[in-house]
Structure formats: structure tokens, C-alpha cells
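Have a look below at one chain only, the form predicted on its own, in C-alpha cells format.
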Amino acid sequence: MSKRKILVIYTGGTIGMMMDPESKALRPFEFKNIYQQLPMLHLIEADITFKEMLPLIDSSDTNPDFWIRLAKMIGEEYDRYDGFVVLHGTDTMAYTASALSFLLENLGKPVILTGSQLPLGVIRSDGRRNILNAIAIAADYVYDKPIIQEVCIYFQNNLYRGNRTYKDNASRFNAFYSPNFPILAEVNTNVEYHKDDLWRQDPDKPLIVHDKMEDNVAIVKLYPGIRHEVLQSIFSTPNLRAAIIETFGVGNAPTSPAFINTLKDAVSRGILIVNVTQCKGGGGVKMGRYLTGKLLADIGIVSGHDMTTEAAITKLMYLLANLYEMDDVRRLMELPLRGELTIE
């Protein structure tokens, strides 16, 4: 059997930085020398191609246009490669992974994002192991079928569903967390896949690369004492189509008439509001459990169930751009499209 062909796309970020011996400053690494830095790549049973998506950016500069360009690049190379690894800055990696999961409909091959907390050129860098393992997993096939058929994040020995994660730590190597869905694989002496949790795609459905996202959206984090004038200002934003509200606990919010009426007015003007919880450690929105949450449901606010904020906002961007009826967007926000939520 011929070797699997893996395309590694470098978009920017910490992992691609090396220490310049003269200036002692970090600079982008030239991937044409990757085998000198990572000779272990020769041991992976794959033909590996490295490609840069220019201009290279800090991940803080990601946006919908960037996600669409990256999705198109994968789509253009889809038939030529068996798997894809995206090297990306960690700060917004969960947003990019979530966006790609929606833009790449019917994805049947691995797309694995990884990066590092320390640059590749630093002796204690976690980047070497992350790159090597991400490529090895992307090349892992059984009976000529890829084990992974979805967008994932690989970091510090764990493989996560991309649209279930968020960045949890800025200084530790285990930077990512998946609060409401099991990890897909653990890398120890072997790669241990949790096969019952893997996404399975119908092989007869062709890949569809979507090229539209709607950025007239907002995220509102609630806090005790938030003034309804603040909400009015946000919901008066010209052309605003939808918003995520990060609520307390299982979807609770203030019950003051001014607060509720502000949200009710926004809904009446056609603005879709989706409720996700601020609780990062696990659980989801259950608006019927307490009166404070039920009031939100009664005025037409949609439950985000156990979606992360990253998944909810990118899903909104995707649905609003690719559907014309708001009723369809409301309905699909509460249904799992790419394994991004669980309905209890």
C-alpha cells in the first residue's frame, strides 16, 4: 500500500517561530527546513507536504474571511491528500476548528488543528510532539478508511472534537478542554481511539465547501448589575441579525422588567438570541429548570444546549449566511449538525 499523503498548512502562530541566533528574537520558521528540525518525521508512514497560507497571521487576527480561505484551500486539495493538519495559533484555535466543522460539510477525512504554547525553536517546546502526533493521526487509516473523519484539535496527548473545545489555559501545555464531550483519542505508548465517540460520515456524500459567513452578530456576557441601556445599545447595532448571550448557571438571567423587555423588543425586531452558559466546566442550558430561565424561553430566546460559545457563534455565522429563513436558523441552532451539541 502506498503511503498516505498529508498536507500540513501553516497559518501562523507560536508553533512556527524560531529563535534568530543573532537578534535573539522570534521569527517565522522556514518549513523547507522542517526535516532538519524534526528528523522524526521520516519515521511517519506518510508523504508530507508543507504549505503556508499567506499572509501568516497571529491567531488573534482570525476572522470569517480567514476561515473561508482556509476551508477553500482544504477543498481545493481534498482529492489529492488523505488528511490535513493545520498549524494555528492557540488563542483562537477553537473558533477556527468550530468554523471549519460547519464550512466543510460532509467532511470524510481528518482535518486536525494543532499548535504550541512554546515556539518550535525553544528547547522545551511542546510543538514537536504536537506536530508529529497530529500528522500520525491524520495518516491513520484502517481498511483504507480514515479513522478520523472530522475537524479536531490535537494538543498535549489528547485529540478533541474541534467544535467542542475552548482554550482553557494560557501557560500550561494542556491548553484545551472539552467540557461536554469525551476526548476522541489519547496518545500514550499507543494511540487509543474512543471509537464510539468518533464522527462517522456517509462516504457517498461529496464534500461541500461553504464560502459564506455572516458577521453581523454579537456576544453579550451577562453580569450582575448589567444595565438594560447597555443591552439596548448592543441590540441597536445597525444590521445586527443575531446574538449569543452568556447567561448564569443552566441559562438563567435577571428578571427585571427592563432587562426582559429589552430582550423581548430585540426578538420582536427579528434578532435571533441564543442562550449559552458561562459555566465552562460542563453542563448546558436548561431554560425550563428555573423561572429566570423560563422567562427567556417564553420571549423566544433559543437554547444553545451544551454548545461552547466558540461553536455557537460560528454556527450562527454559518447558518445565517447559508439559509434565508430565520425559522430554519432557529430550528437548526438547536440540532446537532457536526456533533457540536447534545440534546438531553
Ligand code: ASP
The other form holds:
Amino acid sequence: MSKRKILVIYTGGTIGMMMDPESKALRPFEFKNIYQQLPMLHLIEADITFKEMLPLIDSSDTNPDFWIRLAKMIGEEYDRYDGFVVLHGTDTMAYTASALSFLLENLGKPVILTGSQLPLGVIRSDGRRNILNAIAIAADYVYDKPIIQEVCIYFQNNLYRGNRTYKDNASRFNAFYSPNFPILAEVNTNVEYHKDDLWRQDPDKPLIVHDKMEDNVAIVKLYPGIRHEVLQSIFSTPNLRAAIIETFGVGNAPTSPAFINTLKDAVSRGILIVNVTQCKGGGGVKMGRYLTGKLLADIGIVSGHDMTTEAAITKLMYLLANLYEMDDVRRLMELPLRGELTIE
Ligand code: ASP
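The form predicted together with the ligand is what I want next, because the block you gave corresponds to the form predicted on its own; please supply it.
Every chain and every other molecule in the complex is listed next, the one we just looked at coming first.
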């Protein structure tokens, strides 16, 4: 059988950096020299093409336009390749993976993001194994069907559902965590897929690449003592259409009338507010459990269930831009579209 064709898209980040000999600062190296950096690429059973998405960026500069360009690039090459690997900075990788999961509707092939904590050109770099394993997983097919049919992050021996992860550590090689959904695969001496947890896509549905995202959104992290004027000023942002409030515990918030009335006023002006908890693990928001959460539900705040903030904000951006009716956005925020939330 012919080799699987894999497209590797390099977008920037530490993985493709080398130390500038003079300034000692990290700068991107030319990816056409990747085989010198990583001769073992020749050993992978796949036909690999490398492409750069220019300009290369530190992932702190990622934004919705970048996500749309990346989604379109994958869409344009979709029929020519069997799988995709995106090399990306780790800082916002979980946002990009979440955004791609929504923008690429009916995705039926692997799209695997990876990166590294240390540049490829550094002796202890984690990048070499991350790239090699991500490509090997993207090329893994059984009976002519891809094992992975969704957007994932591969990092330090683990494959995660992209829209379930967040960056948890800035220095450990094990940088990502998926608090509310199991790991999809573990790379030990074999690749062990957790088959029951993998997304299965209906092969008859064609890929739809969405090309719009709404950035008139906000995230507000609550803290004890937050002044309602702070909230008021955020909710008075011109053109604001929706916001996530990061609450406490199972979705609780202060009960003072000034606080609640500020939220109520925003809701009455048509701003959609989604409740995502600051507790990353433990199953997410349950607004009925305490009075402090129930008050939020009563004024029309929507539950983010166990979504990560990364998934919730990119989902909002996607839904707001692609749906006309706010009621549909509200309804779909509470339903799993790409395996990003669990309803208990
Ligand atoms: N600042 C870098 C970035 O996210 C860090 C990394 O690549 O890991 O682009």
C-alpha cells in the first residue's frame, strides 16, 4: 500500500527556533532545513510535506484571523492529504486547537497540533519526539480509515482532544492537561489508543470550513471583592455581544444585589453571559446546586458545563459569527458540538 500523505504546517513557536549565535536570542530557523535537524524523519512510514504559514509567529500573537487562515489552509489541502500536523507555540495551542475544532465542521481526518518546550536545535529538546510521534499518529490508518478523526494536541507521550486541554505548565515537558476528558492515546512502546473515547465522524458528511469568528466577546474572572463598577465597565464595552464569567466552584458567584443587577442589566441588553468555573477539574458548572449559582441561572446566564475557558471563548466566537439568532447561540453553547463538553 502507498504511504500516507501528511502535511506538516509550521506556524512558529519554540519548536522551530534556534539560538542566534550572536544575540543568544531564539529565532525561527528555516524549515526547509528540517531534515538536517531531524534526520529520523526519513524513517517514518509516511510521505511528508512541510509548509510554513507566514509570517511565523510567537503563539501569543494568535488571533481569530490566524485561526481562519489555518482552517482554510487545511481545507484547501484536505483532499490531497491523509492527515495534518500543525507545529504551533504552546502558549495558546489549546485556543487554536479549540478554534479549529469548531471551524472544521465534519472533520474526518487527523489534525494534530504539537510544539515543544525547548527548541528543536537544543540537545534536550522535547520537540523531536513530539514531531515524530504526531506525524506517526496522523499517518495511522486501519482498514483505510484514519484512527483519529478530530483536532488533537500531542504532547509528551499523550494525545488529547484539543478542545478539552489547557496549558498547565510553562517549564515541564508535560505541559498540557485535559481535566474533564480522558487522554485519547498514550505513546509507550506501542501507541495505545483509548478507542471508546475517540470522536467518530460520519464519513458521508463533507468537510465545511467556516471562515467567520466574532471577536466582540470578553472573559471576566471573578474574585472575592470584585466591584460591580468593574463589571459595569466591561459590560458597557461598545458592540460587546457575549462574555464568559469565570466563577467559583460549581459555578457560584457573589450574591450582592449590585453584582447581580449588573449582570441582569447586561443580559437584558442582549449580552449573552456564559458561566465557566475557575475549577478546571471536577465536572464543571452546576448552577442549581447552591443559591449563589441558582441566582445566575435565574437571570438567564448560560451554563458552560465542563468546558475549558479556551473551548468556551472560541465556541462563542464561532457561534456568534455563524448563527443569526441569539437563541440558537444560547442553545448550542450548552450542547456538545465537537466533544467539547459533557452533560451530566
Ligand atoms: N512563546 C512560545 C509560543 O507559544 C512558547 C512555545 O512555543 O512553547 O509561541
